[in-house]
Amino acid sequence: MKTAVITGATSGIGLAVAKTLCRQGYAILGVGRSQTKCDAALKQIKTELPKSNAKLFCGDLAQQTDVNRLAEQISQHLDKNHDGKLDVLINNAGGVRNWYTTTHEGYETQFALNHLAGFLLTHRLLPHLSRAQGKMILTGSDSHKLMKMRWRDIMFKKRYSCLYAYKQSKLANLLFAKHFNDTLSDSNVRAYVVDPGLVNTDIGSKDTSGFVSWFWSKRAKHGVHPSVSAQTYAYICSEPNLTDLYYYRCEPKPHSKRVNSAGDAQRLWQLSEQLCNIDYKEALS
């Protein structure tokens, strides 16, 4: 039985992907921020798919202490139940904040949750992915286009912009995946990014207020059901030897030319290692 870890698995795209992969015979290890939502999501999965193999872990991925704790719990579960192998890691958890907030570590929340959480969790679970010659998938967005890294103030401490902070985090997802593939080929793990398109979820309204919350709730109504986007994740999981980086509706899609900037990718990688206090070279040693 193949295994998949899915963050942000209690609602929206993450829950839809969990159900889709359960139907394909995967054992699902989901992560959600609220224990109440974890319980509700697991009940929903078990009700719709009684024979599914699913377990949910609770933690706030914006906080690195929680990422490290969850990684340890998941590692122990994989060692005990799945021969230490992880076939797919889907870094799907993300959020929007229309005001400047920071994590316990002092990092801007969107940058921490949308980028650093996946960067750190992938590092911690990389040995398990490597044993299975697995795949790492990030939830991206076309909003990364026409955006560049704000190196002088990457945390948007001055002149905070909800939209630009979000767009930068999505550009960071692609730079991370591109550099991962370019430098960690020896890991036998390949990274991909999915553009789910406009999806009818509450990502832009559940942790926002005022105009941002109102605008997103109106805009989301024009989006597709999460199950539509889930098909692209399932496609990447099932198809061997995919060589493109960015996918939409089960097809390769062009990304910003900035993603090909080796300088930006290397700079972001080094900064992310510093902020997470890790060294990717040690993950497989």
Contents of the next structure:
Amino acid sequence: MKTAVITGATSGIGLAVAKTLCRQGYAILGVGRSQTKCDAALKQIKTELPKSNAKLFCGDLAQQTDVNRLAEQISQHLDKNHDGKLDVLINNAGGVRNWYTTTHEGYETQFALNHLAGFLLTHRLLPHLSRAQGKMILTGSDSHKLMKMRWRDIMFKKRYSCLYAYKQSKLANLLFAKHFNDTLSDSNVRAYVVDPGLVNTDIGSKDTSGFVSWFWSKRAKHGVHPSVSAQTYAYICSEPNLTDLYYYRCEPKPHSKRVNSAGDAQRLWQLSEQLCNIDYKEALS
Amino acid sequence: MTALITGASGGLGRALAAECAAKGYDLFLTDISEQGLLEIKHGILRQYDVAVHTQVCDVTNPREVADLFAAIDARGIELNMFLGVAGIDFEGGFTQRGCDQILDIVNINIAATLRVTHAALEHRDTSQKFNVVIVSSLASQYPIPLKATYAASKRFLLDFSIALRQELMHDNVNVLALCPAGLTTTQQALDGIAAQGFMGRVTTVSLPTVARKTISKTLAGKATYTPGAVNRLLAVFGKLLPKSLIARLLYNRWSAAQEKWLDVSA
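Switching from the form predicted alone: structure of the form predicted together with its partner chain?
After this comes the whole thing, all chains and molecules, with the earlier chain placed first.
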């Protein structure tokens, strides 16, 4: 039985991908922030797909302590039930904060949740992915375009803008995936980024207030149902030998030229390793 | 140079710790949360080239405070800055809260702050200028119904800071009272800002800005810092209008906002 870890699996795109992969016979290990929402999502999956093999783990991915604990729990579960093999890791959890807030480490929340959480979780689960010659998929966004890394103030301490912090975190997703493929071919794991398009989810309204929340609730109505985007994730999971990086509606798509900047990718990688206190080379040895 | 920070694992404490580290201060961080201290210590060490010491301490407990300063002595540290961030508030009216909770506000915000400030001054590096930051609040400017004890405790800290600054001015010590309005530190605080709508938005100043200016104004020898132009204007009203009128206005405002807020939190 193939295995998939999906973060942000209790609503929106994550839940739709969980259901889609359940239908295709994957064992699903989901991650959600609130126990109540984890329970509700699991119930929903079990009701719609009684034969599914799904389990949900609860934790706040913005906090590195939680990411490390979740990784340990998932790792043990994989060792016990799936010969330690993980076929797909989908780093989907992400969010928007209209005020500057920090994690327990003092990192800006969007950078920590949208980028560092996936960077750290992938490192922790890399041996399992490697064993299954698996795939790592990030939920990206076309909002990474017309954006560059703000190296002088990567956590937006000056002039915080929730939109620009979000755009940068999505550019970071692409730089991470690109550098992953460029430098970790020994791992036999390949990274992909999905542009889900405009999807009707509550990403922009659940942790925000005022104008941002109002604007997103109006805009989201024009988005597609999450199950439409889920098809692209399922496509990447099932197709062998996909060589492109960025996918939209089951097709490769051009990304911003800035993603090709090896300097930016290398710099982000080093900074992320430092901020997570990890070394990717060690994970493979 | 070393800065001692109480309440260091909360949102404002973390922001001030990061700002001090950015300015090159080594840090001595204390809080009641051991896990929280460890997390912010890691966060700082991974971003800044400074030394970070931590010790768990309930600042309301005299023995633990004595242990804290014994640990500072044991490391041979002389302090150059003290930031008293530890403080609490319980929402709700005076009679709606237990008396112990009300007295906790006084014990933590006032008594503990005085205890640690006193000890910090004794452990200061007298060869250089010493800076004290006392975290008061915009609430210090008014009598606030439904936050009566909290607002009064912050008034105490404001007046105390200004007077202490004058006392110690010739001993090369500056004392700054920080008087922020809403800060984006906890989910409850964010809910509170959202519940206040427009006023919540215009009175809220970005956390890193507050931290940066607090340190720069402290180093420049200022007496008080109220972040945000709107908040400074509101503070002026507090000085001009009769106290009983302010209390009436604030009661009408707070009771509506608090209802909405506690509704959100519930």
